[in-house]
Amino acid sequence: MNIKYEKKLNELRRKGRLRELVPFQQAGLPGSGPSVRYKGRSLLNLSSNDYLGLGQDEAFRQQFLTDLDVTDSTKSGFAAASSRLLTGDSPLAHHLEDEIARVYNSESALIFNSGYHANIGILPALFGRGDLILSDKLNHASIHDGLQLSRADCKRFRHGDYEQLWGMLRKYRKQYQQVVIVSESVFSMDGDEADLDRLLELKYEFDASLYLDEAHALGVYGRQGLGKAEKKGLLQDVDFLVGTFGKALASVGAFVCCSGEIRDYLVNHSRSLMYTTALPPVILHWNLYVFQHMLTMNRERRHLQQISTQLRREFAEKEFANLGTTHIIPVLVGDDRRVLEQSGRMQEHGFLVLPVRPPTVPEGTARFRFSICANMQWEDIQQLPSCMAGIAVGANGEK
């Protein structure tokens, strides 16, 4: 082994940060909630992004397969075998984009292969020399990578510190042709929310654009599940709204809602779109099927909010430092090795909650990220706070 890599791997192992690929299997037990099988045991999966439970809805999947005409390759084909700019495009891709644009009341929409592809493709394509990108410090890694690929000047403001953002805009706005503010709506590791009203105030005050990543809000918030911008009635105020099929919509792929002019520009300049094999027809068909179904899942959205709120309350009563206001409930542990050890002990109690450690989160803030899904019942998760308390006392004699 190369001594350089061996040394770095050993250092990760010593710190409790060595990551490994673990092949979990879906439990497939009716009524078991979102469970997986691991080492012969069924564990409640609290580390998934399957927020609406569609990924484990066997009846829903079977209905899709029943309706699928396997003789029609325009809907059931398993390969695109080319980028969209060569021969990988299809009428179904345009149908999906038109449906997304219609539902969002947007002028246009464009599909990407994943949320990562979207964020590393859109930002560098649209913003370059002479432009400024202002990004929340806790935005997703894909956004940070998009900033690095861009030739624009990039500055990060403290998480949710809109006074600092105001100061940056006041200081720098006149120096740049374009300024864009970039934020998630629901932050994936802290489970808290951006103040969209304040972001839009700043956008209009300083003639900036707003780029909003709704990855963890899509499906969960709003009358049709379109996210936080829909819930607040602000869809038309967001210049670039990014959503993903890879979380609540139980698939793969992403999209951006934007103007027709921006869509055309991205088709010609976004490298992650231009040089990537297109999504296959069967995935596009599934995405359309799931997207349309998601629009009506208000009962599931209400249930998810109810059990998430109750769980946050129970954690607070046990005096755990938990963050956020959403269906993502982080509980801080702090030490990397400690959270790794406690993760194993949680599995002994039937809960799969994987540790989140730096560099995914800041130093000293290793945590559990409890990801609550609509196909869970309160009975499935009500013992979590007591279980966490018992493990913490057993490890240290105190919480």
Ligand code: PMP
The other form holds:
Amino acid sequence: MNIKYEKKLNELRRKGRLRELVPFQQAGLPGSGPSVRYKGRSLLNLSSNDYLGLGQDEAFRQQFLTDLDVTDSTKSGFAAASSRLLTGDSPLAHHLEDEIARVYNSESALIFNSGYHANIGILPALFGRGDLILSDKLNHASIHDGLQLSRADCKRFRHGDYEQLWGMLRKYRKQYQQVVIVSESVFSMDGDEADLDRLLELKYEFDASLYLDEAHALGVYGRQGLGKAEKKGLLQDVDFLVGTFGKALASVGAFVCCSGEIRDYLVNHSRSLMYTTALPPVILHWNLYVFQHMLTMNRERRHLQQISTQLRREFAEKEFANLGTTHIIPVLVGDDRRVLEQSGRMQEHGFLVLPVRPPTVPEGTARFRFSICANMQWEDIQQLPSCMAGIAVGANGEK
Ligand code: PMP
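Can you now output the form predicted together with this ligand? The one shown was the form predicted alone.
What follows is the whole complex; the chain from before opens it.
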């Protein structure tokens, strides 16, 4: 036993912060909503990012498999067997990128193996010495890690505090060659939104660029589900728009929409693209299939908004604090051990909602994050407000 690791693990356990891998089995029963089986019980899964329910849509998966020509390894192969810069590239990857660029009306698009790869690979490739990255403090860990890898100067502004961002731009803009503002459009742990209009005003006022991570908005917002920038009619104003296939698109992989020149530059400089094995053909094929299908899922998007709004309204009636504005609804519990205990209690009520604790969220703000998906019905979630009474922190700070 290594004393150092043992001590650290015990400390995490004592604080109620130990993370463990739990093998949930997706139940995937038709009409059962997004459920998982755990310890012999079927639980409603409120912690997945399968926002359109496509990951559990058995008929959709079967249709893909039926359409798939299993004898054609260019479509159903499991091995890319090398980086895209060697022999792992394929016409399918280019086809998917062209399709994404066409739909986004972007000059070009580039695929990464995941959103994590995209965020740690793009920022350090494009921004280095003499540049400045300004990042929202609540941006995802992959963005923070991208900042760490970059040689650019990095400053973080308070979450959604565009006055502070304005102050930083005014003070520092002239000292740097390039300045980029980095934000999520829908924040993953707070379920609130960036003010895209304001971010763009600042971008233009200070001749900066905008890097927007639409991980949690893709599939959910906009006429074709392209995200918040589409919804606001601002697609052309975003310089680097990142989307991931890992959430509403029920797969793995990610993309960035950018100019052709930036795409060429990333192919030559982005280490998380260059030095990793490409996504296999079967995944690229599935990604294309899901992406095209997702564009037409407006009925599901409307339903998702409707039940999310209703749930947030009922939580607000119970005076819970900080409920966000989207299909991700955080409910603050505060203490790490308490959120852990209550997560167990929620399972007794048939709900799987995993505790979110520091360092994923700031100290003292442990919470439940209710991730609402389009394959849920209101009846599935209507008990949540009463189950959460006495657990959530109220808007006035009381429990
Ligand atoms: N960006 C954001 C905002 C995210 O929430 C996540 C995943 N939680 C990622 C990027 C990483 O995406 P992926 O899961 O595809 O690696």
